[in-house]
Structure formats: structure tokens, C-alpha cells
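Next comes just one chain, in C-alpha cells: the form predicted alone.
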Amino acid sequence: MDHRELIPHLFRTEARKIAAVLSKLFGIGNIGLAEDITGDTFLAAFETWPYKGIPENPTAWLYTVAKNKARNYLKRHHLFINTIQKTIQSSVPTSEEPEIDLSEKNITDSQLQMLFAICHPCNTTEGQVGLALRILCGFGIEEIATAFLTNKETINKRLLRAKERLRAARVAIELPPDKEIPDRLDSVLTTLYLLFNEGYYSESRDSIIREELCLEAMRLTYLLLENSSTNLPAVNGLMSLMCFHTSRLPARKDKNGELVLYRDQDEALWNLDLISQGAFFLRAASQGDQISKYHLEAAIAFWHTQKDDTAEKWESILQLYNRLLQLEYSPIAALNRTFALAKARTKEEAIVEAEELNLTGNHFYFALLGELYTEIDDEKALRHFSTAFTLAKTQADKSTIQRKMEGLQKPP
């Protein structure tokens, strides 16, 4: 691998480490200075090693480097000194140079502590999951763009204003004390959650973006897993939830990018070990007497890696969603529980409850009462996919669409 690979490479993997690292030194109000350094350090590698070659050890050096510059600033700059002492916890004088922490534990301790930071009530959605990618997934801002289906400027504008309430707010990039987890956990999970989501349900044409937005939600799950104050059951529910969709990533599209329907997924590419693993954090979850909806979304989801087309898989799978209405009301968990109430009951019964939720402006919807209808009105199930299939904003999921209703038109 030569340098025009590796420090890519290397950027994706230890940028986000540097930089969290670097922020918590700083303090919440300099993130954007952490970046600069952090950016900085991989320009010297790209100016440096086409020529010198490539370090023993490249990672090291990055550490070094990106050590001496964060070391320079505040020989250059000291009254900068001040202000860092009073935004970060440290008893060094300030007349000491701040302690530069790369260790694998700080950087582990430093990246589960920004994640609090980030996800701070005082933020909104949209800020935590950009600046989550941006910190600590190392994604750059054409990435994020890539993801979200805009443009760079409006993720620029987004991550400013993101990085103001958190510096307004004067947000403590720390773990919050035991007794406060809890109820910071949600927004945490909340972002996780969605930040999986963006890449399990992405409308992205870059398939290598959308399979790394879920493993990084999945990376960072599992720093929470490593804590033991944050090791708690919900933790464990979203982290088995994550296994097993991901498990079915590699069966969800063809090798033209286009949707493969969950009926017609070749199982053999499906991830074993991963269904494993979430089926041992589905475990790890049920400890304890509270349930949330990533236990419930976690068991639906082991439910559709039992291929088995069976009355009891379907009749549980309804019965987990109606506790899951219950417990949160979501428009997209109803619309799926009545493909459930389906397969579990009859079409007819799942017609009636699907038409009441009259999501007018949502494709999966029209493409559901597509499905419903095929065989009972063909003619009705035509144009709810011809619907669909204007409503659709991807290539894909067009497709698929376009598919069904040729089946459906019969020949002349």
C-alpha cells in the first residue's frame, strides 16, 4: 500500500481519534482548532512521506506530529493557555504545558466522553448525528453531504451552528455522573440509532458510505458496551438490533444496486455471526425489568433472520409490534406492523388498518397497498404502485416498483 492509499486510510481510522483527544484538551468552545490540527497533521503526511517514505510505524508518527503542533499552538499563543485551564479539567499550572494524551485508553475515554458532549439536549438531531460523523467517524464534509442528499454548504452551516449551542451551553466534554446516565443515554441512543438507520435505510447511491454509517454506529455502540456505567440493557437491545440488520446487509441489493425484497434475499449471504452476536446482546439486554423499543425493534429484527415462512414467526413479529406501538407511536412501525398483520391474519384485515393510516406522502405506503391488493383488486394494487413510483426518490426503490407493476399488467 503506498502513501496515496495508506493516508487515507489511516484518516479514517485515526483522525477521529486525534481529534477527540484533542477537543477534550481544548475544551468544547476550540473544536473546530482540534480539527485544524488534526487536518494539519495528515497535510504533513501527505507532504512528507512521498518524498522521506513511509514511517515505520505511520501511526505513531501521525501521534507525534499532531502532538508537537497542539504543543506549538500554545507555545505561540499563551494567553490561549489561560482559557484552556478554565475549560478543561486538568490540575497542571499553567505555566506546565497541558499533558498530551494518545494512549489507546485516553483516546477510548475521550471519544465515549464526546459522544455525551455531542448528544447534549442543548443540541438538535440534525447537529448531533453531523457532528458525530464529523469527530467521530472521521467522515468529510462531502461524505456527510453524500449522506444526507445535500450539499456541502448546508452541512457546513448545520456543524457551525451545531458547534455554537454546544460552546453557548458550555457543554463539559466528561462522562456524566452515574446517576444522570440514564437520562443523557437517550439522546446517545437516539443518535445512534439514527445515525445506523441513515445507513441500513439510506436513500445514498454510495453504497460504501451507507455500509460504513452503520458499522460506525456500531463502533460506537460498543464503546458504550465497554463502560461498565454505561453498559446497561437499552446498550445491549440497540447493539443486538444493529447485529442482526446488518447481518442481512450484503442481501438487501443486487449486484446493480437495486433492491432485493426480504422474501426474495439469498440467505446464504447472510452474516451468521452476526446474528450470533445479536442474539447474544438480546440476551445481555433482557437483564433488569425496564424494556425499550430498541429490545422490541432488536427481537422483530431476530424474527427476520428465521427465513422460515411460519404462522408463529409472523404472529410474534405482530405481537412485538403492537407492544412497540404502545410503548412509542411511529407512522413507519405502524405502516410495518399491518405487512405483519398480513402475513399473520389476511390481506383483508390489513387493508382496512393500513388505509386508516392515510401516510399520503410516504412511497412505502402506496407500495404496501400495492402489495395488499395484488390478487384481491389488481387493477387498485396498479395504481397505488404507480403512485409509489412517482413518490420514490431513488433509482432503486423505482425499480422495484417498476417491477411489481409490470407483474401485474397483463399481456394485451
Contents of the next structure:
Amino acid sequence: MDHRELIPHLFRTEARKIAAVLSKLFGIGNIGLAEDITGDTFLAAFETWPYKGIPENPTAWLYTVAKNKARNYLKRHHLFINTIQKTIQSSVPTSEEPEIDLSEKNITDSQLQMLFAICHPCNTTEGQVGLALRILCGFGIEEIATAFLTNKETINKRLLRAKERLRAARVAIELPPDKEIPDRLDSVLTTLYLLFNEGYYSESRDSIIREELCLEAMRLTYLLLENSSTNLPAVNGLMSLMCFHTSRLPARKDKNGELVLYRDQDEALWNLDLISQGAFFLRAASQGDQISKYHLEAAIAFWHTQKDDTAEKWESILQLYNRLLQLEYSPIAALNRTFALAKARTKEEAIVEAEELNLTGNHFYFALLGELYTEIDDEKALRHFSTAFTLAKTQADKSTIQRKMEGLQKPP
Amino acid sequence: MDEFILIFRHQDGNKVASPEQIQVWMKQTMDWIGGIAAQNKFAGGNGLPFDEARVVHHNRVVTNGPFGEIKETIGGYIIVKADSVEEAVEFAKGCPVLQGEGNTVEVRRIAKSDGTNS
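Alternative state: the form predicted together with its partner chain, after the form predicted alone:
Below is the whole assembly, all chains and molecules, this chain first.
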């Protein structure tokens, strides 16, 4: 690997570690400073390595440079000293020179603490997701913009506002005390869940970024599982859900990058290791008497790893959706529940309930109606599919609906 | 949108039906509630087991019960969101409890937290 490949690679794996440790060191008000020093560190590598050659231990080189830059900054900038010193004195009271600890343990601890700080309820959800990507996953502004189908300027503003909110609320970078963890964990899990979904369902065409979003969400969830205070049933439920979904990632795309619907997927492409890991985490999630939406969604995802349409499968999925909707309504859960009702009972019964859903702005709603009316009243089915086609926003959705319509228009 | 409580009054199912039958009723109830929740109109609910039920009277005498009129015992409730009592009544009509003759579902508007009625 030459430096042109090595530096981006190291940026991906090391930048987030340096950023987390420096953020923790400087305090919540100075996340931007931590980002800048991290960026400067890699810039130094870009400037030096092509001429002097790649150092023997590139990671250690980066850590040393980051430490020196952080120390120099602290020495030079008296303006900051007053605010920063308080943080440093409390963590390292004896040393004159601040100890910048880039050990594996401190990296993990800092990342976990930063995860809780970033996901503090004072922050908006999109701010949390954005900052998590930037600080904890080492994503560039451009990559975040691509993932969210927006531009760099919007993301920059979003991140600035998020940092400002954390600063104003003086959020501590620490693991909350055990008794507060279940409450604080809620917004952490929401952020990880969104991060994952962004990758799994995103309309962005950049499939590498999408897959990385999924893997990063899993890596951060794993951070929670590794710590005994945060290894709680809901976290296992979320991890299980992520494993089951990820197991199907390779089967969801055909050779041209088009989305392959579940029923058309080649099961041979499903990742069995991930499916058995999903089952492992689902078992771990079942300890305790609390059922979160992650448990229910993981259980639904488990049933989808069973390709055969058995009565037991659809009855179970229906009952899981019944419970999920009681915990938390979402249009997509309402639609999926109605589809499960058709499978577990009859299409006629599902049509009656579908008509009550009141989701007439949603193209999936009309796609569902089209699906339910198929073979019962093909003309109506076609009309619903064509409404769905008009409402659909992405090319992938449009071409899926198109195929359904072509299927209906074929002469018998 | 207002909230309405639907109160189920019926006999203790355990006294009149097999565990399998109760299982079927449970599933029907979950489907009924799931249908309401799928419309984003479900706000909460609970079953009220009949065992260990007690009534405390005005002289603080405690009796088992309230099993005087067996068909009028409250066995559970759900709270729904609805624009009118008529809409809430439409939800109530689907309640599986009504399969039993003599059973009822009472529909009552829940007072707003400021104590007003509307």
C-alpha cells in the first residue's frame, strides 16, 4: 500500500479514535478543536510521508503527531487555557503536561462516553446522527452529505448547531451513572437505529457509503455490548435486528445495482453467520422482562430469515406487528402489519383494514392496496399501482411498481 | 382529537372456557387492538385479571369480588383516540368481548387534564 491508499485507510480507522480522545480531553465545548487537530494530523502525514517515506509504525506516528499538536495547542492558546484547564485538572491532577492517552482502553472508553454525550437529549436527532458520523465514525462532511442526499453546507450548519447545543448544555463527556443509563440509552439507541436504517434503506446510490453506515452502526452498538453497564436487553435486541438485516445485504442488489425484493432474493446469498449471530443476540435480549421495539423488530426480522411461507410464520409476524404498533406507531409498521394480516388471514380482511389506514400520501400504501387487490379485482389493483407509481419518488421504487403493473397487464 | 376509554364488561373467561379458547380470544383481541393501532388511534390499555380482585366498601370492609352480577365485571379496557364518540363506538363494535351474549363495552370520553369536558 502506498501513502495515497494508506492515509485514507488510516483516516477511516484512526481519525475517529483520535477525535474521541481529544474531545474527551478538551471537553464538550471544544469538539471542533478536536476535529481540527485530528484533521491537521492527517494533513501532516500527507505532507511528510511522500518525501520521507511511510514511517515504520504509521499509527504510532499519527498518535505522536496528534499528541504533540494537542500539547502545542494547549501551550500556545492562553485563551482556551482557562476553560480547558478545569477539565484537565480534574482528570490528571498531578501532571503539569496534560497526559494524552491513546491507549486502546482509553480510546474505547472515550468513544463510549462521546456516544452518550453526542446523543444527549438536548441535541436534535438529526444533529445526533450527524455528529456521531463525524466524530465517532470519522466520516467526511461530503460523505455525510451524500448519505443524507444533501449538500456540504447543510451538513456543516447542522453539525455546528449540534456542537453549539452540546456546549450550551455543558454536557459532560462521561458514562452516565448506572441508574440513569436506561433513560439516556433511549436516545443513543434511536441514533444508532437511524444510522443503520439510513444505510439500509437510504435512497443514496452510493452503495459503499450505505454499507459502511450499517457496519458503523453495528460497531457502535457493539461498543455498548462490550461494557457491562450498557450491555442491556434492548441493546442486544437492536444488535440482533442489525445482524438479521445485514445478513441479506448481498442478496438485496442484483448485478445492475437494482433492489431485489425479498420474495425474489436468492437465499444462497444470505449470510448464515450473521443470521446465527442475530439469533444469539435475540436470545441475550430475552433476559429481563422489558420488551422494546428493538426486540419486536428483531423477532420480525428473525421470521423473515425463514423463507418458507408457513401459517406459523405469518401468524407470529402479525402478532409481533400488533404489539409493535401498540408501543410505537409508524406508517411503515401499519402497512407491514396489514400485509401480514392478508398472509395470516385473508386478503379480503386485510383490504377492509387497509382502507382505514389513512395513508393516502404514501406510495407504499397504494402499492399495498394494489398487492391486496391483485387476483381479487385486477382492474382496481392496476389503478392502485398506477397511483403508487405517480407518488413514488425514487427510480428504484418506480421500477418495482412498474414490474407489478406489467405482471397484471399480461394476457391470461 | 379526544381520548375515549372502552371498558369491557364480561364474565371471567377462565370460568367458562378452555385455555385454548382463551388463547383464541386473546389473539382476536390483539388483532382488534392492532387494527386500531395501525390507524394510529391506540393510546393504551390493559387486561384486568379476575383473580385476587377485591372491593373496599365505605366502612372499609374488604370483600372478594366485585362478582355480584357476573356479566358486569370489568375485565379490561383500552383507550383510543377519536374525533367523536361515534368514531369511538365504531372501534368498540369490533371488540371480541361482544361475541358473548350479555357482555358489553362501555364508551366514555376521558376528561382533559385541565378538568374540562371538551
